[in-house]
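One chain is shown next in structure tokens, namely the form predicted alone.
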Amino acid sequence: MTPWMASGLVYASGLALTAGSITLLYIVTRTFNFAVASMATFGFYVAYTGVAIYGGLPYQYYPLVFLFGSFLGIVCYYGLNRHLLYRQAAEITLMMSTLGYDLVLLSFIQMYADFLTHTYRLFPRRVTMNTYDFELFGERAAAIILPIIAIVFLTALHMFLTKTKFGVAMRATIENPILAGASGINSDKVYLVSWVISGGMASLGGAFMAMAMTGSPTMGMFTIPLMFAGAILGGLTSLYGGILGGFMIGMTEYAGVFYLSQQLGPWVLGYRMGIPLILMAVTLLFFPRGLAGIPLSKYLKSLSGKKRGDGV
């Protein structure tokens, strides 16, 4: 596996989780969560604190990363989002509340970085997390382990949404909140669980991405345009579309900049963020609803019809 592909798989796995986090929260609560940036950064710092102070590998701290992200989601829900939802606030108000929450979290991240420096003599403002990685089958372990963790997590989420009673209630609330409330579904619990899952996904995604890029207090602010690009590319109406969109944005960034740098020179590296954004723009030109709006069943039927016609 080439180095760019290994880093791309790691980065894309994290971006898929953060884009899925944005999509899940939007389709359940109508909230564009800008706090996903600092939630992702906190996820990186939880994993970094574990390996830098207590030792071991980053992977063993990922359950704690998810729990801490879920805690941040709960704080935002009970502190801001819940009150605004019950007052039927506009989407712009819901979005701006999360932006304010993100700025508060960013302040805490900066203070925490100073704490690590003064107390433990660490240098947490520019961290290369892949130095804590190891080789597996001759490859970077993160390039194998993190996509597997992402697939297992997303499979478990799919099973939760489709096979459990509460998951079905969440899906009903997503599709028709008024009818779901009339059926006796507790929307407050559904909103809370969506924040728990979304916050955990965001922090876990940040911990993943830090294995492929330099970790810093502003890591989330640097990558949040691509997180939203993945969610928008997915269509904002499908959780699975958002996850796929995030993965495509991540892999396109790495694959595109590698190919273009080979053809045009290293100056292309300065424009690496523009490559996936161009992909998103081109896709939306043809499919305004994103990946979720692509009529795959129609194409498959026409393709199968052509094959039957060729056989005749």
The other form holds:
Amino acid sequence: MTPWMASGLVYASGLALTAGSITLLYIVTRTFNFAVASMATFGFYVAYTGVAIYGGLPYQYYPLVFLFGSFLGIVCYYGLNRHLLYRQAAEITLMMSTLGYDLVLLSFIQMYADFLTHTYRLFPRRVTMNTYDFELFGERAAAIILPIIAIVFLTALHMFLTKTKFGVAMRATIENPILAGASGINSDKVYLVSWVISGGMASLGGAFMAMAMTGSPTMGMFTIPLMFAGAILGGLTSLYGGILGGFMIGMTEYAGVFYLSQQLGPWVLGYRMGIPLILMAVTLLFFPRGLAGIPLSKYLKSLSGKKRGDGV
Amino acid sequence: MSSEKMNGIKFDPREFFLRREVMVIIVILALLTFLYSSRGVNIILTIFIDFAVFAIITMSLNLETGYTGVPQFGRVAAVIIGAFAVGAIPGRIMAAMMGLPSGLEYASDTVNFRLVPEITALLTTSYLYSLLFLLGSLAIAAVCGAGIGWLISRPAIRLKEAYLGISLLAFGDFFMWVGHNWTGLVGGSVPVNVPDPFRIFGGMRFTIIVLVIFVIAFLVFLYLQKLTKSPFGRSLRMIRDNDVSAGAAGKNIVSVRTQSLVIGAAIAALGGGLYVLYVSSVASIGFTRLTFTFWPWAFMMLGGIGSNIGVLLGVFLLSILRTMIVIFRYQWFGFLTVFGIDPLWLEFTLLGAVIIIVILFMPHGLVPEKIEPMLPKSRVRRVLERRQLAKEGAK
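Having looked at the form predicted alone, could you now put up the form predicted together with its partner chain?
Up next: the whole complex, starting with the chain shown before.
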């Protein structure tokens, strides 16, 4: 693998998880979660604290990262989102409320970075997590391990949503909240679980992304437009669309910057954010409902000769 | 309700002091007196400048979000354009007229730091030059802002609310990175200096700037007050409340929204330009969405979405609180330094907490939007009286 491909894979897996987290929460609760930025940064800091103070590899702290993200999600749900959902607040109000939560978390992150500097004599404002990585088959281990973790995690999520009773109940709530409530599904529990999963996903994504970029307290704040771009590219209607969108945004950013800087010179590096945004704009131009709006199953079925609605 | 009250002739002190606007103004005055007695007049002037610049930006946001219903999460884009325009264009024009280098090299730091003092020296020779430079800069900022507002409005009009907000946010960030990386525009990562039209006042510079920005903020307030009470303002609110019925009533939704975005962007660019003239340098990395999008949103939400007076009071109150955190951070939150934490971060906590508290407990803000009748009360009464007379005459 070329270097850009290795870091691109790591970065794109992280973006896929964060974009998936945004999409999942939007589908279930109509909330555009700004706090993903700070949740991701917190995920990075949990992993960093682990390796810097207690040693070991970053990967062994990922369960802790997930739990911490879930905790942040639960706090947001019970402290804020729940009241607004029962008040049937407008989409913009929901979005603004998570923005307020994000800013509070951002201030805590900054304070925590100060605390680490003061108490443990670390340098938490410019961190290259790569230095804690090891080599595997002549590659950086992150480029192999992180995509595998992401795939395992997403498969588990898929199994949870399709094979367990609660997962099916969750999908029912997504499809039609009123009907699901009438058939006895506890929507409160569904909302809570979606916050738990998406909070954990966001933190995990942040910990992933820190393996490919410089970790800093404002890391999430600078990358959140790309996370949103991934979610929007995915169409905001399907979890898998969001994950794919995030992955595509991450990969095009790395590939595009690598290719263009070879063609045009290194000044392109400064405008790297423009590449995924152009991709998003162009995709939305042709498919206004994002990747999920591309009628892929129709094409596939027409190839196999089956009629629509044959098997559900 | 008694008839005296309806006429508004009788002054009821109890009702007057219980009005929310008055209560907020009393709190603001109390805080200002406290600051003045403990820190002197300079801190008051700083608060006034903060207030005036952010009042202009927040009122423009209120026009787009509060009156038109566009979730403008990219306010920083128009502010940046105003700032860059003032940083890049008027200085170049002056340099070209004086026969100095005015191309891309104008923004390079080795040239710029010798050029700008020369231009400022020329401006200091005459009040007329300074005034023309100031007005010209502001006009350029407003025109560029209007242009970018129109450009952004083209794709934006057709998107839905959340999509629209996020796209606007992404474009705002993109502009910041362009300014940060394109050294030919405003110096990239090295701040570019701006000729100072206020230098001519010497020691009075600071006070004059406060006055000028204050007057411009007041003019913007009057203009927006007039605009939102006009038939155009009524169609804005009609579209915000129900765009389908507004369309059925014959309003051209796209054109009205575009006009609102263009006017809002021009005003915001004016705010950005004034800020740059006050600081007298442009550092593009300083125009973050935190300062110029999220703070204005917090101001607007605290003050009351869709109410210009409320927005002014919200900006004033929060600016004071923000400054107080900066001033008293070691006195009040000194215990944090034990852990090595800089209490300055509490600014973000305050910002987030204000947004959360307003949303949870005061969804309409300090001064909620008033339902304004189409005609003033006095005219409605006159019409009714005339009708009464006509009825009696018929009998």
